[in-house]
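Encoded as structure tokens, the following chain is the form predicted on its own, with no partner shown.
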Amino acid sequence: MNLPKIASISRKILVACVGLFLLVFLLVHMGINLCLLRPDDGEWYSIACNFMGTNYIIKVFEVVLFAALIAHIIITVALQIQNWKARPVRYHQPSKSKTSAMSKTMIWTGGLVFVFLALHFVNFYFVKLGLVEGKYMIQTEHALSSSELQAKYMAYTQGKLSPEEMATFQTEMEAVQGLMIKAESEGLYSDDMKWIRNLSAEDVKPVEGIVEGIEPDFYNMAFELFGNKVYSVIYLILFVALAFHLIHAMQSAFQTLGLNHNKYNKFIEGFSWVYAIIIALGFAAVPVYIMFFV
């Protein structure tokens, strides 16, 4: 795998830069996940969820982070490659540097991180792209308030609808009825009856293009997912491997950055501990609380 052909401290600032841009955005992601240990039925998380999937600035946003993950894993591993290459003989006296076994095994905690991510995309990301299905929550007041149906409605009222609209009309009402009469029956109304929640994609299908503001529901999706034990506890180990890659990440940012200093350095080292373990428990916090404590 060859790089562009700019100098490897160039590449290594670059590294340094996008990772620290990912090391922010993972305290966003993270308070945003905390949301779902609040006991309100999921409506905190639900407003970060559809401000986050909605606002045309997030959406921006999320493309820069996108490229800057795809930059960071191509260049990283290109790097660790050339590294390789250029030493195919080991060093007959180990590093003794405190840090040296974290950065030998960067490329490794860095696979695992890749793996929790992919893990995350399959589950969360590409439910919300449409390439993967989930479950789905609707808000109650655009359930029966799509323009089109509002306007059929008043055509109906007033006996301007042909024959063959006006059946289509009743088809679509029998939906949005049975949609409705499901969430009743079965208490998918949240608490504050502002959403219908826990959908399944078989339950959406006959009412997509008839009513409004059909969302992921990422609440019980979780909620689903995290019960798994095992799936919880594989999360728990990429938490942990994410932590040791996040320690050594920060602290080489810095120091390619040229920020570290002997009269700084040990703050450096120990903030990078105390961020890489606050990211790591506030992430295991809500698949610890469903397991143990749902």
Second form
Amino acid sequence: MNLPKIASISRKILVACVGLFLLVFLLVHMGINLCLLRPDDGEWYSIACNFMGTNYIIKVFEVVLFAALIAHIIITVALQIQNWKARPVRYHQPSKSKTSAMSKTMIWTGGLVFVFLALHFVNFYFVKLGLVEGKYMIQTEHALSSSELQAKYMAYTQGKLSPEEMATFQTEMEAVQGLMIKAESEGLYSDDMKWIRNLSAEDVKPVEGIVEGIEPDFYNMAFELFGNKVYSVIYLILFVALAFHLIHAMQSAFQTLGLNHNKYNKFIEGFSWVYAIIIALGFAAVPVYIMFFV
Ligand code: HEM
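Complement to the form predicted on its own: the form predicted in complex with protoporphyrin IX containing FE (HEM):
Following is the full complex, with the preceding chain placed first.
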């Protein structure tokens, strides 16, 4: 793979900056995930997901995040291929350096994180994009009173609807009522009654385009996914690979940016380990909790 003609050091600086950005993203993502553990019937988690899904600043960040992720993968894979090409014959003397041993596994732990992301997007993110079916939730006030439905109701009460419009309106109202009855009879309301949750794709199809704000129900999706021990174990194994990737990633980023110094190197090394372990344990807490305590 040929990289555009930018100096190798600029590429390394770009990888370092992007890497540090991804490290901060992981901390935020982990914080949001930990809301899943709060015994509040998913209230905090749903609020956080709703905010992340609707806030415009976050939407811009999402574009930056994906650009960063893609840039990170392309540049690091290309650099690795260049390294392999530059040194096709292995040295006879195995390296005794701890750092170089760790850095050699970066491409493999990175590959595992990539595999994780592919699986993870199919499990969660692609539902948001409508590429995969999942579970859905609707804010109760949206189900009851979308602005379009209200306008039609006003027109209906004032006798302003044509017979065809009347027939459509009645079908739509029946679909909404059907949803409310299902929510009531199957206990799909959240404790605070603000959400109807745990809806299947079949449940929401009849009201699509009628009620506003149908969102993925990531809370129930996470509980369903990690209720399956095979998925939990796969996720846990990949979190270990993520931790190893992050330990070296952080040290390497600091070095590239010239922020290392003999005086602080021990601190940076320790900090990288602590950060990576906190991230891995924080993410692992969700599947472990669901596997053993739910
Ligand atoms: C138990 C662990 C995890 C759970 C339950 C989880 C859950 C989720 C959910 C629900 C979304 C969609 C959020 C939305 O778009 O509103 C998401 C997106 C995403 N996750 Fe995770 N995640 C976990 C671990 C990870 C890890 C370890 C990484 C990185 C290595 C990661 C990277 C991403 C990325 C890049 C996105 C897309 C960007 C975004 O929507 O913010 N996730 N995750």
